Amino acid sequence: MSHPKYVLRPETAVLTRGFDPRLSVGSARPAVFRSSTYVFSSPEAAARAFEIALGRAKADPGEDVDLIYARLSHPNAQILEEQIVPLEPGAASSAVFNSGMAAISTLFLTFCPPGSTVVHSAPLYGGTALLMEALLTPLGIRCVSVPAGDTAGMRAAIASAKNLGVVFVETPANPTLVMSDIAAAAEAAHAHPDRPLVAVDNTFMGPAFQHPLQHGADMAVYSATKYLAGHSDMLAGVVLAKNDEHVVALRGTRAVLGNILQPDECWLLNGRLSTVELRMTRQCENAKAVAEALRGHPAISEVIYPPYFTDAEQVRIRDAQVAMPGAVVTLDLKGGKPAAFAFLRGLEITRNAVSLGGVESLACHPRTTTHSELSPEQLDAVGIGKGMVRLSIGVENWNDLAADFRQALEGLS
């Protein structure tokens, strides 16, 4: 497909770059290509193909290589692989998978031998904590923890970490919203003898409001189930990354795995990416809604929303890398889990479910669903407490939302 000679912006790119029209008969968006196997133009080209995907060659640029089998990758991983760059600045390449936690664990299985370290925020999405304590450290991969926002505390546990490969930085935390100074880890792994990489997932708050790799990330890591898809009707993961050479590893690995992204899937998701903006837009308006709407409420210890941020590390992080404070808001009820639970029952609009990113509204309490891989002792450490409801709001008319949230709260206090 013939490009213009100038630059695209993100917003025209997201719809262009990346498809020939005249490779789908003149089709204005991509067709789903369900295949498992695909036919070679030559003898030739197929053996081409299998050392380039094997890493024993690398593709020439602007080369067209023959795809071989859709576990490798397939015409939509391909498009979108294409597609989703240009919403992620610096980012040079991507790779996609059947889920986020596809995403991250492909990363660590390709970045972290046997022997080495991890040093991460924490609090991590549950799932994440689980992958570290189930499969990482009985393979002998040691993994350091520092709390979220605690900036002092990653630069001396990058400093002193022993054959470091990867420090995996969670901003916001889930669901407790601090955040981590993304270039002060960057600035520490750079100067790092090992020379370790750095993943930010950054699910909250991208692609519209925070640019992991502007702060000197080297990936940036999405549950792209939530605002990159926006409709919980589908799982997928992504990373983007700097460099094409680390995205050429993590789908190596992922041919072995297994874990691609599935053709429809794709499709679907490609669908949604010039939208993403759009929404998230209009669900962090409604956020800061909300949450303005809830604020002092008798039943409320405390609404934990960036914008609300009173110490002074963490409005020194906001303000550097973060352009919009995202569409997550935290509760933390008076009253503990017995208040927790009344408040979810008593929605009527807002659905009492895990995930988040969706155009609708979503509430559930943390400690028990989304990190409940965590022990009491973990919980209370990370601050995730009893009393914490996690709002993820969508895109309804705020004043219904308010409405909803203050009747629920109706009796707790």
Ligand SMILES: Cc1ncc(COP(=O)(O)O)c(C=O)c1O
Contents of the next structure:
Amino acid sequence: MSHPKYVLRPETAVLTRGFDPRLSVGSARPAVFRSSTYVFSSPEAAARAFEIALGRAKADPGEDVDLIYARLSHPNAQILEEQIVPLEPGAASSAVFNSGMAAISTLFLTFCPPGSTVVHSAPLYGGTALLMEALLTPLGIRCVSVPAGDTAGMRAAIASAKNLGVVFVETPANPTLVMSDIAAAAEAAHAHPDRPLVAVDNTFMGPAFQHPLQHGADMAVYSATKYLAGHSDMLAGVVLAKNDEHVVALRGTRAVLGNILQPDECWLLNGRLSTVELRMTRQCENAKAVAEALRGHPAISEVIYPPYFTDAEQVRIRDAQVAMPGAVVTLDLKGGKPAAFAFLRGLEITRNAVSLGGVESLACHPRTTTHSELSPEQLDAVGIGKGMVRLSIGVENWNDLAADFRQALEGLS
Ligand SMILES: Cc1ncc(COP(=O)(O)O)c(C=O)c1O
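Go ahead and give the structure of the form predicted together with the ligand, now that the form predicted alone is out.
Next comes the full complex, and the chain you just saw is listed first.
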């Protein structure tokens, strides 16, 4: 793999590093290597590859280690794991998984032994919340929840936690968009005697608008299914870490769990990396225009979107942490669930589907879909109301989207 001697900016690096056309018979773009197993260059090279894979030896700088078996790694994962690194400033390396949940669960299973504690922001994506309740808690991992945006509460929860393995921050929270202070969480974690790892679910704002490692986090975690892939046609997850050793540990767990991203999916995601910033910027511009067009509508009690934050702490975190407000807009409709359902039924352009980050706009009712794992009390506590509709804004012409939302709002109150 050739590396230019000078430092390239991310937009260039993402298209040039980590891929040598000579290893793809001269193809200008990577080939797909679907093989499940790899032929060793010699028995000695095979033994060396196993030593390194099992953690008994470390690869020397620049050493060409033979591939073993595609559950451990394969060329398309290697290319993707190299090419994605420049998108997350501060990252040394990355590991790719076959979904965002695979990335998140592998992270906890790697860094949180039974008896350890996780401190996390709330609300979390419903799947992550369920993972904690259904899998981590029965394994003897204590999960301590802090309301998103409660900076003092997060500091206190971290300071008082025993056997603290991971501090997990999802910011902005899904779907309330409440932001948590990454730098404050990292500062508290660095001061803790256990030196827990700080992981940020950066799915909503990254990799274009928020860079957790620059705020002191150790790892940025993605559902790459969303903006990174950007076309609602694949599942993937990524962890990017400051410290290469953490990625080595994650890959070790991944090899046992068997949840590496498959070659075709790596190839597909690889091709999307160079446009993620372009897509996200256009989606964000559209979201700003749509939010502005809907603000003040009589059927809407609130358009939730970062530029409209009024809480001083939220404004402070937003200004310190995100470059742009992103492309998720949450509407709180006055008529509660009946109004939310009528709105979703009335949409003609935007589709009623979960997920976000694709080039096409999507809308869903989080309380009965993405966050339905939570009890009514939990939903109320984290502010996921009955009238909430989450909009993921795509790259369509924003005037068409705004007109569609307005016609779907007609007659609601
Ligand atoms: C913030 C967030 N994190 C993680 C996930 C899980 O990702 P995946 O569906 O790729 O497993 C999602 C999915 O919606 C999400 O919104």
